[in-house]
Every structure is written in structure tokens, then in C-alpha cells.
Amino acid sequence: MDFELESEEQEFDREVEGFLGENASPDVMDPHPEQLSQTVDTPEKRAFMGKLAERGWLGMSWPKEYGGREMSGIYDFVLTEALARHGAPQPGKGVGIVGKTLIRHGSDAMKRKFLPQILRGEIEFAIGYSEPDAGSDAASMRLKAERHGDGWILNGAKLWTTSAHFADWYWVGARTDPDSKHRGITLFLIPMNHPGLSIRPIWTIGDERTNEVFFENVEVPGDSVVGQVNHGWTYICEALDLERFAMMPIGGLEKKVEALCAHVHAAEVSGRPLREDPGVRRRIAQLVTELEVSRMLQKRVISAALKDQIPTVQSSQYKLFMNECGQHVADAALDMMGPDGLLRPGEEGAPLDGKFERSYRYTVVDTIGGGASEIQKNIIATRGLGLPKNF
């Protein structure tokens, strides 16, 4: 098979290349990049979220009825890694994650509220699946929705929703039918600012933002479900495949592989230069390797999404060996840089300005982001090898 991009799909990467470094910006892009760290939660990224779609590259692959474009997801693909490349924030949940659910499941009335802003860069979103006793298993959240009248009343707690200080609207899973696990959950499109809503900071390992979201009597109209009641597991598993893809670029990953290469081959320890060292040159090429490992996995994510399947499967494969070989590089950064490399960024003598020293902790948190990688291994174990469940 051959992965190549066609001339026009190139052309279209050396133009989006132009556009980044023309809009370069320290108050856009992150000089440190990690998987989950490439948000639009400032006035400035947003407004750079907004010349994106000025240039029509926000839902470049959704239908031409819902403002789309009907160009191949491939472009998408290139969009995403040139941004991640660049540090750049990604369009992720609103194109990727809600957009495309909306297009396959939500009523006309929330197509034409939300995709049109969607588009246009205006709305971003916080995704709320886990919780305090429902964390990798989605599928046991307990946030309570009953009936009232027309509406809802919501009343439960979720936990490590990233987005949620800065978003828009909160697409969020609550528990419709107490008597059943998987058909009993529905998805909910709520504006964060609503009253009963409240927000608390969680700090992670890897100095990232992430919150507690408490819900005290929300009441919502019944127009606020997405798709049909107690449906919604189904949508969620669709949009976790899409959110795994979406997420997790590798554009990062090789920065922080060539990185590591240009630090190794300008570095000396006791006077002799460290490219020499015959246990570096070995564990260097190892993360090469596993490097390009990643991107054959990515492809078949991508090989897959343009033959409209979703990549459950390949997905899971895929996030699970990046996020192990995200590690695997900051831990050989660490190790090679010696004590040094114990600084942190911006701390005086810090190898690389302490990039891998945030890394080391960072991707602690990218094995979690988007499912833990224990339930990537069950998925692949049950679906992708047939396995039973409880063996």
C-alpha cells in the first residue's frame, strides 16, 4: 500500500507550512509541545483558530449540506500534523469529536446551531465521560438525568474534563435508565455557564489543567440530548475512536526524536562526544524505530477513517505504541542528559530549556487522555484478537 501523499495533497501541506510560519507566535504555539497540551483556551488562539477557518480548513472533509468542503479526510490528517509539529493549537474536539457525531446523529435544530459555528472557529467544547467511580469504565458514570416535564435535571459529579474552564458547552453522558449499563446513557449538549454548573481545578503530574465539574439541579430541555435517549454509549464509543485519532498527532512525537538526535550528536560527557557512546547509538536507534512503527499504525488509523469504518481497533493500537514510545524517548533523554536533565524549563543549565524533563512527566498523563492504555489493551485483546473478556 502506498502512503504517500498525492502532489496535491503536498501542495496543500507547503501551503500550510507558509501559513505557520507566517502567523508564528510564543502567544500561539507551545516551543514544548505535548499530545494533550495543544488547546485554544486564550482570546489569541482562538483568533488563530479563527484565520484557520477563514481559510477554510476547519471541516475541510464534512459534506458540502453542512458547510463542509467533501475533500478527503487526508487533508484533515495534514492540517493536524503540521499544527502539531508547530505546537500549534488543534481543532480537535469541535471538528473531530462533536462535529462529526452531530453530522451522524444529532437532530436538524443542533446541526444548524452548532456546526455552522463549528466551522467557522467560534465554539470550543469539553468532552465529560469520567468520574470519580467511573474513570476508564465509561460505560458505570453514575451522573444522574431524570425526567421533568419537557427537560432534565442532572445531578452528579465528572472528573478530568480538561477543557472545562475555557469552553463553551459541555458535551457530557449522564445516566437516563439506572437499570441498564450500556443502553441506559444519554449525551447531553449543555452550556458550561449554566447555573447548577461549578468548576474545580485539578493540576496533573505533567502541569496541565484539568477539572471537576459538579452538577447541582442542571435542569435542561429535552432539545439538549444529542441523537436519541439512551443511545448514547453508542455515540461515545464512536467519538472516543475519533477522539483517539484526533488527539494524539505525532507531529510532537518526531520533533521530540529529532530533538533528542540533535542533542546527542552536539553533546559531550568527559569530554568525549556523546554520538560515539555505542549504548546511545543502540537505544537512539530503537526510538527511531519505534517511531516509525507509530506512524505505519497511524496510517492504518488513517487508512481506515477515509474508507468511512471506525478505526476502533487501530486506534487503540495505535494510541497505546505512540504514547509507550512517547515515554520511551523522554525516559532515554533523561538518562543521557544525566542530572542535568533533571531541570526543569526555565531553570538555569536546563538541557533544551528542561523539554524533557516536562516531557518525562507529561506523558504519564498522555496514557490516560482519551482511555487509559490498560483499556486500549483490553480492546485490542477482545475485538482485535478475539479474546473473551473474562480470561
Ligand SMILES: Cc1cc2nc3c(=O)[nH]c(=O)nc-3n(C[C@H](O)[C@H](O)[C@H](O)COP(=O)(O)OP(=O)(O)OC[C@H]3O[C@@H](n4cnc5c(N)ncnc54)[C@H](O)[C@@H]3O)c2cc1C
Second form
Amino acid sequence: MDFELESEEQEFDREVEGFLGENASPDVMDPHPEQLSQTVDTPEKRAFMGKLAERGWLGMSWPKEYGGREMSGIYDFVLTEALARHGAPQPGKGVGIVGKTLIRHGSDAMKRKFLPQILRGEIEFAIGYSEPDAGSDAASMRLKAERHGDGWILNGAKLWTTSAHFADWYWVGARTDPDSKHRGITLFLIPMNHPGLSIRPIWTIGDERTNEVFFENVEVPGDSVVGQVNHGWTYICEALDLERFAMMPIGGLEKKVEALCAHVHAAEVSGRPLREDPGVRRRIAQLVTELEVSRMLQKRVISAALKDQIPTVQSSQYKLFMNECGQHVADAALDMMGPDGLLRPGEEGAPLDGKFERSYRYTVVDTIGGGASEIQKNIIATRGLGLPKNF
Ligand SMILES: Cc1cc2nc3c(=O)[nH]c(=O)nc-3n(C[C@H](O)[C@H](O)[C@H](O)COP(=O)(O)OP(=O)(O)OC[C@H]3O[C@@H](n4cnc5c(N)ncnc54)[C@H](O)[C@@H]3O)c2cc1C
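Alternative state: the form predicted in complex with this ligand, after the form predicted on its own:
After this comes the whole thing, all chains and molecules, with the earlier chain placed first.
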């Protein structure tokens, strides 16, 4: 059993690290990256995506017939992790969720239209599953899509759509059969600036913007449907498995633990070096162990994905444990830093420029977005252990 990357993969990792060093810029890289924060929301970040595309680093594992290079998915993983370590934007939504789902289920016309744009890093997507009464139970979504000639008219609302305010396209689920739950959902691709769509911001506890999106008689042509009508739930479930995997890198957490370890080595609180405090030593040892367990759980996900399995249970275990580890790290950091730890990024005297104050607030969100921790436990209990549902 060997957990290390092969030599070519290590070489690729070094190449990406070199590129990221040369292209380091505060306009593109977040000095305090958090799990869900690495979005492509400015022209500078779009230009950065273009540079990744020029190097052929977007869609490396896609089939050649769709412009990919048929490389092992491990290269996508190496790239994603390096970007996460540097706080750089992530290509996961387009390449990992929309692209991979279109390759499996999209029409030829949709593949021709979207896949080349994704590979050129030109296009951004927002993902619309959640609604006011359909979050954990997303299959209860009620956004109504009714047939209208050859097309559809959509009415209703979505909630928590991150990226809606800068994305080009909306990857959105709607109810096309009111008499069926899971088999009554269809997935659509709609321009984000379509007449009848309006967007209202919601600011979350970690300073991250997400949105409400309202649909008022949004009329779209029939070819806006992804795959088959009423099959959307299957595609969404596959995409959610990909999301927990493709969009949940561990690199940001590794950097946080590294920063906290350095702080413990160097800092003093009330004249006493932290490194000599037995409570601090016990806690940091526990945290680096949790980080290592998270890494191992992630490797199990990657290993299953590389064998073309959909790693449902492994993804849930990884997301659950890694996100909770992130909370434990932020919690411990604030305890170790004393009152100064409560100073925000940019405030004078904030230890590590308020990195962990923000992290303490942001990591609350990690255990909700992409499926709450309770839901991950349900998945592990039912699909992993075969326990009955609905208890
Ligand atoms: C920052 C952020 C960004 C997001 N971005 C997007 C996005 O881009 N697109 C999108 O579609 N959605 C997005 N979401 C929505 C996210 O997926 C939902 O918030 C999440 O699925 C939980 O749904 P809910 O908020 O409606 O909570 P609810 O489903 O109402 O849950 C409330 C609580 O009850 C628990 N609970 C619910 N059902 C069960 C059960 N069966 N068993 C045990 N416990 C249960 C939950 O775990 C939770 O603790 C985002 C959320 C956040 C916070």
C-alpha cells in the first residue's frame, strides 16, 4: 500500500506550484481561503482561469472526443489541491459538475455549446437546487416548469444560489411533474441574465454572499433541458456526489493547520510561550491527527473515483469529518489566541491577520453547504450500513 503520488504526478504538482508562485496575486488569491470561498467572481479571476486553460489544465481527465486529455483523475485532484493551498479560484463547478454531467447525459448540441467554453475557462455556472422549503430534502423542490409550445415557462424561487450574481448560466432543477417527487424533476440550463429572473443577495456569517433567485414567467426553449425530462433528480444526485468530492479540497485546511502550528511554536500569551502549555500541546496534537484522518478519508474517495465508482458513502464520510475538523481547528485557534483572537482581518493587532476569527465564523457554513452534516450521517447509516430510512 503506497499513499504517495507517482513521480510524474509529483512533477505535475511541482509544475503547478511553480505556476502559482509566478502568478501569485492578491487580486486572484485569497490569503485566508475557506472551503466554499474560492469562486471566479472578478475579471482577474476569469483571466486566471484562462491561464489554466492555456496550459491544458482544465478537464484533463475528460475524454479526448470532448477536448479532454484522458489523463487520470489524479491530475485534476493535484491541480485542485494546489489551487486550494494558494487560495486560488477553483474550476470544479464547470469542469467537475456541469461538464461531467453533460458528458454523461447532455444532448450533442449542449455538449458542442458548453464543453469547449468550459475547457477555455470562459464560462461560470450557478447551481440552483435549494429552495425555501427544499434544502436537505432538495427533491421537494417546487420551482414550477410548465410546457409552453415547444418550450417551458418557469415560475417560483430558489434560495442559497451562490454565484448567481456573477455566473453566466444557471444549472437549475425544476418540478415538471407535480404528481411525482423524485421522478418529477427536470434539470435546465438557463442564461443567468434571462428576462424574468431577479437576484437578491444574502450575506452569510462567514462574509460569503449567496442569493435568492426569483423566476417570473421565465420562458425558455425546449433545448434548455439537460438530458431527459423528469430524470433531473438522478443527474443531481450524481452531481452532488461529484460536488462533495470535486469541490471540497483539503488544501485550505492543511494551510490553516500549518499556520496554527507555526503560531504555537512562536507565540506567547500573557508572557508564556504557547509551546510550553500542556493543554495547547495536547490540542494541537489532536488536530494534526484529525487532519491526517481527513487526508486518509479523502484518499479513499479519490481511490473509488479513479476506479469509476461513484464514492457516495466515502464522500459523505470525508465531508463530515473534514468539515468538523475545520471547525475544531478554528475553535482551538481562538482559545489559544485569547481575546486578540476575536479581532477581524484588517484590524490592528489581529493574530495572523484575523485568519481564525474569520475561519471560526466561516466553518459554521461548511457543515451546511453541499449537504448538512446530519444528512451525511443519514447517508452513511443507510447506504453504508444498510440501516432503515426515516428514523
Ligand atoms: C453558504 C451556502 C452556500 C450554498 N450554496 C448553494 C448553492 O449554490 N446552490 C444550492 O442549491 N444550494 C446551496 N446551499 C444550500 C444548502 O445546500 C442547504 O442550506 C442545505 O442543503 C441545508 O438545507 P436548509 O438550509 O434548507 O436546511 P434544512 O434542510 O431546513 O435543515 C435544517 C436542519 O435540520 C437538519 N435536518 C434536515 N433534514 C434532516 C433529516 N432527515 N435527518 C436529520 N437532520 C435533518 C439539517 O441537517 C439542518 O441541521 C448553500 C448553503 C449555504 C449555507
